[in-house]
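Just one chain follows, in the form predicted alone, and it is written as structure tokens.
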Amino acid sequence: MASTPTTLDTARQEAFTGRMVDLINNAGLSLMISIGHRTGLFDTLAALPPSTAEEVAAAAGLHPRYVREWLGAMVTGEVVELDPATNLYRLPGEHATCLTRSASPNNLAVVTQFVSVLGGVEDEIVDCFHKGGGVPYERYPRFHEVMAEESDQTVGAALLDHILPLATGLTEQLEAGTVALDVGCGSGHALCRLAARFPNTQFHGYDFSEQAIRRGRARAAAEGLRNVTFEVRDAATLNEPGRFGLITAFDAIHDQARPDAVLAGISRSLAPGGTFLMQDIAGSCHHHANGDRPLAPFMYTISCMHCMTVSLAHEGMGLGAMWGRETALDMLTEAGFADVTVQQLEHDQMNDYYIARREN
């Protein structure tokens, strides 16, 4: 049977076509720009004046030929300016807001990382989507670090002075002293931040991953703190009745393989009057609802080729990083929490913050 010819909107081919060009750049700027970040390129032509690339180059301790061929994907990229006449490079001041080191927590050359880090198992990923399962925590060697220090910058900056008084009288009892437990507590930045800030608090960090875990506990042993431990631990295992005055999750229930365990055993392990502290990604579990959410698109590969992936490799509900408020609130309430108030920074847009009480 024939098939019906299809006419065509040529406007909007054009256009679409166009997208995909600049996509397609945008894809190849965003590995440079990662790489300007690690090589401390950025920060090295912030605080330069307008100089030639041999001079970029010594400045930074770099190869000369390759900061070249990379100071052409920022020229062309409009990210960097260079003056024909003088062939002197310099950052803008307003791009340097966002990416430079000294921009932090606005510093967006942090989140360019996660393209080559989810690259590295694109292979992986399509043979998930032939066969099924999953791609293990241990096939992303950099995950780890790219995200804490992303979670550093951004929960990890706003923790003491905006996240923490979300909750009502939180900051007070951790000054007099309880005893308090991060899971899913990655390498362990914020929990070492509350650790030097409440000394009268013990804090504890469980993860599944060794690395995160020894990540963790060299950071505490390098900053002498004495009242954080940190245990390779499967968060679904959580059975510690009435133990801790507050545990936190910061963007990682969505990652878990049973998540609605994990809840379930965070609801135990609290004490009565105690406080859960849920950082998770904003946005609905309908995709028709995220289309004016800000990187929404960027979001969902993240969740596909790395949150819902890890999940699935244990067998898991494989929820993924957009499982979206809906689905949390349905979560926190048969796990047992009826207290659940969902709250936003103005500064972060891109993260819910949900405080569950358990009842006396």
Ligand SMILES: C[S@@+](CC[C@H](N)C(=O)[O-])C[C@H]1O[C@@H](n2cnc3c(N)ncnc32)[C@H](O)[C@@H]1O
Contents of the next structure:
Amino acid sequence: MASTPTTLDTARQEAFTGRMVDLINNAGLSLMISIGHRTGLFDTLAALPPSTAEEVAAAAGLHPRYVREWLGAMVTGEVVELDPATNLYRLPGEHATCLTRSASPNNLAVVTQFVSVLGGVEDEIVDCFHKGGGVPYERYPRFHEVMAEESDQTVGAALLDHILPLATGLTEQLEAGTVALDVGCGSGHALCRLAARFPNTQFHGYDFSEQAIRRGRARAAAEGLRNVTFEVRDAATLNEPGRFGLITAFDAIHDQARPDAVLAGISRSLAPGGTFLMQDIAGSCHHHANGDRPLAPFMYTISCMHCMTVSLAHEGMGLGAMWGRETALDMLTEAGFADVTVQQLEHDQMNDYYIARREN
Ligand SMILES: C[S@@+](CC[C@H](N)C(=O)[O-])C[C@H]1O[C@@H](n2cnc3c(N)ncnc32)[C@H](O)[C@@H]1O
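Okay, that was the form predicted alone. Show me the form predicted together with the named molecule next.
Next comes the full complex, this chain leading.
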């Protein structure tokens, strides 16, 4: 059968080619911004008056040849300004507000680190496109480190003052004292914040990553916390009927191999009247409904190259980060939660907060 001749809209073609060029430049800049964060270069620049490349390198304690090349990317990418008459570089204050450690929780340089975390497994993901299967957690360079840094500055920073109050009476319950569990606790940052604030409550963290659990224990020990424990556990085997007054899951349900079993175990393990607080990515399970979300392509990328594939690596459901509110609500109902509300925080359009109560 002969193919149908098509006429190309040349203006559209040129516009898209231009967009591709921007995209390639921005991809390079993302990597360099990640390096700028890890080496402390943005923090150094923010603290310096306009300076030469050599002065910037000396102040950061870095090799000047590398710093000069990095500055080339930053200047041509319009992140850093250069005065050609004096050869002095400066980071505009407006740019520092989303690039430096002191700008946290608005430090977007933290997020750019995911680009190289995902790039580290690109070959294996390409293999999966051909053969199926998945890439397990342990193949990712620096995943737990970057995840902890990112979630601590977003969810962690808002936890006590904004997230807990979403569930009526929860703060008071934790003050009085209960037993709480964080499922898929990662490096334990959220748990340690909770344990420090609520000394009458006993906190437990389960995660199947030994590396993450080691990090959690180290933080708890460094902070001298006695009311928090961490255990290497597969959340799919959770079965401690009626034990917990609160169970939390921060960004930790959609990438499970068996999220259905995990949610059923959570429902079973709550005490009567207990609360399940689940933070997960805001979105819809329909591609067309996510077009307006500012970071939708990035979230589908993280999903394909991490959340979905780590689940498929264990022959799991592979829900992915964009499983959507529709799927989440269906699965919570199937797990036995009758009373579920979904809330959002004004400053956090990325996440949905589900409050699910176990009936008495
Ligand atoms: C996206 S990370 C979120 C970590 C942490 N809650 C945070 O917000 O920083 C998901 C976590 O779930 C853990 N996880 C995945 N599958 C698990 C399972 N079957 N049992 C226990 N933990 C699991 C991973 O090791 C990882 O630490």
